[in-house]
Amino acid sequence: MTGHRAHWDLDEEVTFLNHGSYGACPRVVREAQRAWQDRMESEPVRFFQREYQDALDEARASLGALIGAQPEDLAFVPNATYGVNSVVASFPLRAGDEILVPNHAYAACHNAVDYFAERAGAQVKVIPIPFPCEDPEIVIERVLAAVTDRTVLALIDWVTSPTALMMPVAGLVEALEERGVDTLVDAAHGVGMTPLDLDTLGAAYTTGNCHKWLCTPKGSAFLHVRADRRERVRPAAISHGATASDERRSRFHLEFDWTGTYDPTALLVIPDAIAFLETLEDGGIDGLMARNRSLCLTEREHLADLLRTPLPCPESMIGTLAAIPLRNRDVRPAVWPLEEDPLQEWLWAEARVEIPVFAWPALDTRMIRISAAAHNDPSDYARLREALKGAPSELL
């Protein structure tokens, strides 16, 4: 299996192993966000109030294509931290309503899930999810036992981060519309991971990155409402769009598309991320999905040979990410999210290998996550394998 790297700009010193936390976007997608920069400074006036609002429209267009999403019914925003505040913001919370956030939840995204239901008077009521997770269905069970006649919301990871858990989104989604609690699908990695089909999904709400696993520049993500909870959704920043009036646009647009000056080029090449994906593997972008996922399993089977650590979940919830458990469980966590473990520390400064480790200290766990992204071969993870025979046992 050979990887496509020479599309990629990276560091050639540096086996890269952690495209899952902020991406990387490969030349021709840069170059073609340069010329859109280009454009934009060139003549402000002309872009912002002549041009952007088509070329936003043509980039939503092609995503949707993608993701199966109709455009009326996708906003554009940063990232999906951002998507998650939105709507928990908007929501129609009152004292005594409850949120389920499963343990598994991005801090970030948790965060903002307990500021505003503190707000409120709202619960968060936080659901354990083990790991390592023998079957999807504990997921499913666990989530639905703790649904009361007060649940209103559940915050659902499409993809968890430090345990790189597929959860069954589909099953739960479906199962809590029934008990009537929307979703709120926080799909920071989805698009281009997985095959997505939002409109046959149904959640009320998803949220989700493009600089991640479609590969396009930072500051481009979306967030998908079902149509007949949109009039209830406004971006986290109220800007003129509270006020506009234009009978093409529906108020949903008009207030996320424009919250105030910004670059917004990240979005208009996301046709051109999409178009080069494509062109990658036979099978366009299902057949690199298929190829990276295979890449994850492989690699992730030889890192837990290594590590002699039985593997932490079955093979129906990986996608592109695979965490595998450290036996030793006693090294200092980083305390914030931008703070290091003591063995990406040591693999980065011995060795040059970028991967990610985390601590989880509420289940007793520290795990090592491997990306497998189109610029990644068999060839990165043999390095990282090496390096970590050469590591301290203590950090292992």
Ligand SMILES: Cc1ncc(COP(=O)(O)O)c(C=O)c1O
Contents of the next structure:
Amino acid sequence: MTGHRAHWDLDEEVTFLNHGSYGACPRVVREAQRAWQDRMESEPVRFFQREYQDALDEARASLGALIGAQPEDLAFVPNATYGVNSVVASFPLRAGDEILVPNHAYAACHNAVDYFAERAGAQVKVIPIPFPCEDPEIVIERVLAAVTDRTVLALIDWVTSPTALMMPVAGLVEALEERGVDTLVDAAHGVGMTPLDLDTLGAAYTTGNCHKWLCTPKGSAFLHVRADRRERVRPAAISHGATASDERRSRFHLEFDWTGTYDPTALLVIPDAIAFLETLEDGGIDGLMARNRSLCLTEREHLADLLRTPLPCPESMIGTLAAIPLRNRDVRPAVWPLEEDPLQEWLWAEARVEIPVFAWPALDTRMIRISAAAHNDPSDYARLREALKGAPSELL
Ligand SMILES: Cc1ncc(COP(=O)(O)O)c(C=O)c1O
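Let me have the form predicted in complex with the ligand next, following on from the form predicted alone.
Zooming out: every chain and molecule, the one shown earlier first.
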């Protein structure tokens, strides 16, 4: 198995095992973005008033074809946090309503739910999902057990950030729909990691980042809204689209396509990123996702062996991220984003290995999380293991 690192300009001194946090964009896609930026800055009015909309529609069609979404249901947003905020701010929450949030949820998005719930007098119910998690069915059972006749919305991560669990999203969406509960799927990790078919999934709302596993530049993400919910969802930034009229465009597109002046070039190169990723492995992007997942599965076993920790979940819950709990709970957990865990600091300072180590208060533990992206190969994880062998035992 070979990596494709030559296509990235990653720092050669660094073993980069944290694609999951911010992604990393290959050279060819950044060159395509730069070409758009040059064009934009050479005549900004031509770009924004005469070219931008068609180029954005092209990017939307290209992304929609990859994730099984009709362009009418698809809007662009700068990141998944913005997508979650737009949905929750637009949701007709009333006092007494309940929103379900599993305890593995990404803190920023959980904060957004708390904020809007509090304003409406609604309640956020945090659902404890065990970790280790032996079976995805447990997740479905726990979530459904929390549903009451006041439950209106559930925030479900496609892949959780601290614990890297791929949730049984299809089963959850179906069961929640049957109970009249809308699902907001946070697929910050989704496109480029695992096949998506959003029309078939049928969730009311799905937001996801392209800058992570689709390897686009930062500032490119999507929000998919099912047709029967589209009228209600408005962007977190209200702009011209609220009053603009164009019979060729829905209010949804008019509003989300213009939330104020910005640099849309990260979105415009989505087709370039897809075209590039298609070339890396036999089988195109599907082949690449399978290659990355297989790398992740093998390397999480090696890491768990080294750390003498049982694997915390079955293979069916793994995509291209895997978290292994650390044994030592006495290390004071770092408060992200202000601090890094001492093990993360040590690995960076002493071995130039970039890998996240998270505190996860829900279980009072710390996690080390590997990523398996196109630019990684087995030698990256071998360097991580060598470094860990030399790390002070009290940090593990
Ligand atoms: C599950 C999950 N949701 C949301 C986000 C937020 O992504 P962004 O900062 O791009 O909005 C992340 C980021 O890592 C994530 O892992």
